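Only one chain comes next, encoded as C-alpha cells, the form predicted alone.
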Amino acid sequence: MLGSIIDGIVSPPGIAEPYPSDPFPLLTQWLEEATRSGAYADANAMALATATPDAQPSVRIVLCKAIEPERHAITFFTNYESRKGLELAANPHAAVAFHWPNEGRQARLEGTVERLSDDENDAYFRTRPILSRIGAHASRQSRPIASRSVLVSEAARVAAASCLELGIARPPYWGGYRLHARSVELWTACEGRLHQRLRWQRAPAAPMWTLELLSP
C-alpha cells in the first residue's frame, strides 16, 4: 500500500516533462478536449475578473470565443457599456479563469485588454443566432429596468424592425476584447492535493516565456 501511495506521488498525473516552453498549445488542447468530452454545455465558459481604477473588483461568466496563440491572446465578446466594458475602459487589465472537473484542470490568465477592431466585431456578429442579435440591441447591460416585460418588449420590436430592415446590424456599443496574457498558470488536480502547479510569465516586450513551478 506504501509503495503504491509513494508511486501516486511520485508520478502524478499532469503536464510531463520537459514543460512547454509557450503555453498556449496546451491551453489549446484543454479546451479542445474539454469540449470533445462533451461534459459541458459550455467547455469555453471562464470567469472574468474586471477591476476599477481604485481597485474595486467584480467577476462573472463569459464565453472564451478564440484563443489565438500567435498573439498569446484570448478573445470574449459583451457589451461596451456593461460594468465590465466601464470598467475595462477605465483599467484596461483583466483576469480570466477556466475549470474543468471532470479533467481536473484549471488554466489562469492574467494581461491587458484592448478593443477588436470594428471589422472583427461586425464579423463575429453574423454568426451569432438571430435571438442572441436582438438581445445585443434589446438589452443595456447592467443597467437597472422596471421590469422583465420592458425587457421582452423592446426584443419584440427590434425583431419586428429587424424583419422589417432585412437585417440586424451589430449595435456599436457592443463587440469583443482581446486579453494578451502576461501570466498564464495551468493546474492539475492530484491526489493529497499535492497539484501540480505550472506558471509561465513574460514582461510586454519579452519574446520569451519564464516558466516557474508553484507549491498548490
Ligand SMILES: Cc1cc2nc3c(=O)[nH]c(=O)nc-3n(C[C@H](O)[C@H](O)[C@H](O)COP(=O)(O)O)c2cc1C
The other form holds:
Amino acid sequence: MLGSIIDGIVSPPGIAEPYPSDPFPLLTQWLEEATRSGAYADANAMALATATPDAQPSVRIVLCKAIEPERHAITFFTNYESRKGLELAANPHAAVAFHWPNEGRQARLEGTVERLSDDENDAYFRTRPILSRIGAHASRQSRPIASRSVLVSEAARVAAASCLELGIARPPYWGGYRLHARSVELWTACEGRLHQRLRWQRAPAAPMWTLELLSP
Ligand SMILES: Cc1cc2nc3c(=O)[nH]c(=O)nc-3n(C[C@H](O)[C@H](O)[C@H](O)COP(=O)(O)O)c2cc1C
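Please supply the corresponding structure for the form predicted in complex with this ligand (the preceding block corresponds to the form predicted alone).
Up next: the whole complex, starting with the chain shown before.
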C-alpha cells in the first residue's frame, strides 16, 4: 500500500531534466502532438483573456494560427472591432491557455500583442474558406443584431456582391495579432495532483529566459 503511494509520488514528471532553456520548441512539439493525435476537433484552440484599461477581464476561445519560436510569439486572427479587439486596442496585455486533457497538458502564455501587418493579414485571409471570408464581411463581431435573419441576409448580400466582383477582399477591420510572450508556463499532470509546473519568464528585450519550478 505505502509502496504504491510512494511509487505514485516519485513517478517521473512529463518534462525531464535538464529542462529546456527556451520553452518554445517544447510548446511547438506539444501542439504538434495534440494535432497529430486526432483526438481534438481544434487542438489549436486556446482561451484568450483580455482586459479593459480599468482591469475588467474577459475571456473567449480563439484558434492559434502559428507558433513562432524565433519571435517567442504566437498568432491568432479576429475582428479588430470586436470586444477583444477594442480591449486590446486600449490595453495590449493578454494571456492565453491551451488545454490538452488526453496528454495531461496545459500551456499558458502572457505578454503583449501587436497587430500583424496588412500583408500578413491579406496572405492569411486569402487562405480562408470562402464562407469564412463572407462571414468576416457579414458579421460586425460582438455587436448586437436584431435577429439571425439580419446576419443571414447580410451574408447572402455579400456572397452575391462578391460573385459580381470576382473576389472577397479582406475587410480592413479583420486581421491578426502577434502575442509576444513574457511568460510561458508548461504544466503536466502527475499522480496525486503533484503536477509539474515549469515557468519561463523573460524581460522585454532580454535574450534569455529565466526558469522556475512552481508548486502545483
Ligand atoms: C473552437 C472555437 C474557435 C474559435 N476561434 C475563433 C478565432 O480564431 N477568432 C475569433 O475571432 N473567434 C473565434 N471563436 C469565437 C470566439 O470564441 C468569440 O465568440 C468571438 O471571437 C467574439 O469574442 P469577443 O466578443 O470577446 O470579441 C472561436 C470559438 C470557438 C468555440
